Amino acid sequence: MSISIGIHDLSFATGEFVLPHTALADYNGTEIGKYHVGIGQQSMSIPAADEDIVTLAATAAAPIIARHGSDRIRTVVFATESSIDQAKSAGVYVHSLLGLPSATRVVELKQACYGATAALQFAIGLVRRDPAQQVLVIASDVSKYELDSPGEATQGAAAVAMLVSLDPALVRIEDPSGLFTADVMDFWRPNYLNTALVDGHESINAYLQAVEGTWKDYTEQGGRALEEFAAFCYHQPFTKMAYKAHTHLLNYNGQDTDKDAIAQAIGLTTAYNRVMGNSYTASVYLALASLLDQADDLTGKPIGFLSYGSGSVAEFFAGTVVAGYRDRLRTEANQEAIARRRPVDYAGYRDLHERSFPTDGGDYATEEQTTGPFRLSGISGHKRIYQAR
């Protein structure tokens, strides 16, 4: 018998503040309907002045220090798009701030949206190999586009930390996977652009194929049939998009497009994603937490992951739910790292939204503006200085 291995725990963060799809409608114009229908989103989360991918990440993972200890943690993957250093890995900040044992490795993974699918299947094979150990995946983003862009409707923030052990206590990972790459430029980031560069029509016809592609791998690897999954968790750079390509995947296996039964299949894993708005990595793990916090019970049930990331990479795989998952759930939590958020204004979002840090190396504090567990404190001497409260 295979030994079991996959999500021991699961927590996540987001921004500071909130800005309604309302806010966003009034500014410019835009029928209200093409953002909570046509694109599935009521709001998105802004990070304070004094927040980033790092004071996110830590966030998110704190309550899992918490509740298990880091005695058996020997490794940390930090999978991210919107890094802060060229070199450094964001998780070794987040190692910093939880006080973590130097006894570990930090690593970051950056492959668009789908980088924590990576840390997931890596943090397996770690374990697969040292049942004794555990490892703490974390994906952090902030989604940033230019103002005035399409793609700004889409913007969001968000941080999701996850234990990965053997004999989990919510979601055992199974095998195969299937897996899809191909070269396709739909969204990228130069490393001289601080806002991402999206084709839209494209990233959609991309993500698509990749549904295509890896459900064919999966199925050829000697994956289950479709009709065993309870629930479906994609990746969700807006929430309609999961729709799309849940409806392109009942097409492409020849399956009736029934709208209830798609609603049934993914409409619980939308949740969070709708008002914390692309979450980038840490999107498809939204979706998962979504799902357990509002279904009737999945004991035993498998439910298909579908991540994907832009240029493109993906993976198709199962997990199925553990026995007593309920009781590890972060319900409340997770409710109230949504409703903590202040509101703000149009204006307010857009000087968030532009403001950066000199690149002279000087001194420069950051206003204090979060009301989180750890924040950015300032830039000195070219060096980001984070503050534990």
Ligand code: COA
The other form holds:
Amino acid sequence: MSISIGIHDLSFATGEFVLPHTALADYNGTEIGKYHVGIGQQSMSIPAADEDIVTLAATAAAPIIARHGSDRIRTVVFATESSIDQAKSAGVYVHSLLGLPSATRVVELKQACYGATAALQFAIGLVRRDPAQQVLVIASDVSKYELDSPGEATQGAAAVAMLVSLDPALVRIEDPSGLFTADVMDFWRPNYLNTALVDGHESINAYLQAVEGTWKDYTEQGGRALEEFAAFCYHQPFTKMAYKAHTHLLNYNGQDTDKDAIAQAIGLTTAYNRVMGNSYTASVYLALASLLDQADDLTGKPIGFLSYGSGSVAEFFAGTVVAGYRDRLRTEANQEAIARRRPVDYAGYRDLHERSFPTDGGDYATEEQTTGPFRLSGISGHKRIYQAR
Ligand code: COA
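Now show the form predicted in complex with the named molecule, given that the preceding structure was the form predicted on its own.
After this comes the whole thing, all chains and molecules, with the earlier chain placed first.
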């Protein structure tokens, strides 16, 4: 029998503030149905001035270290597409904030929203090589588009931390994977820009092509039949995309695209992304958290995962939910991370959106805003300074 490796624990964090889409719609005159129904978004998380991908990541990972300790963790893989440094891995700051042992390898991975799935698969490879080891995988992103652009409604922020281990308590990740890469320019962020560039409609098409491509390869690799899956966790740049993707997959397989069947397959996966917005690398694993927290018993049931990262790389794979998983969920903490956010008005959000540190190497302190356990206290000599509170 093959050994069982997968997600042993999962915890997430999100920004200090929340902007309801009603506030954006009031400002730009959009009919609210376009946001609530058309793209399937209700609100978006906005990080405080003293939060970033590092503070979100440390906040997500701290409960995992508290529960399991760090003795078996020899690798931290940090996936992000909103990187804060061209050279140093954001994971090294997290390693320091969490007091992880020096005998750890830490690295940052990038391929748009797909990065965390690469991290998960690489982690599985490391655990297979030495099943005594665990890997901490972190997906952390702040999604930022230009103000007044179509992408503005699909921003958000969150981090998911996952402990990958032998005999996982939540989800066993299966072979095979279906893979797909295509060189497309649907979404990208040149080094000199703070906000992403996107051709939204091209991106939807590229995503749907990737659904087909990964599924075709998954089938050719001997994967499960479509009917075997109890639910599907899709990457959700906006939650309506999951509906488009699943409809496309059903059509591709010549199956009925009955509304109720689609809602049954993905309805429970969208609750968290709908209120936090796009969290890029974290989004597909927030879909998993949302499903596990809300579904009736899924023990033994296969879940399909479709991870898409613009540019583009995608992967389809299956995970089986492990007996006893419900006792290990963090449902209350997850709901609290969402409920604790403080509303920000449109002017306040716009002000936060436009902030950036001066680049002259001087000393700059950030305003104290976050009520979370970690903060970015400032920058000095081009070095970001973090604080645990
Ligand atoms: N009530 C209900 N639905 C409405 C509506 C209303 N009043 N007004 C518009 N809609 C629907 C549209 O019909 C459309 O639905 P459809 O896609 O099913 O046809 C949807 O709302 C969006 O409208 P659209 O005109 O396409 O919006 P847009 O030009 O502002 O673009 C995105 C929307 C999502 C493409 C844009 O926000 C974007 O580019 N976001 C970034 C996406 C991304 O991050 N991609 C990269 C990662 S995959």
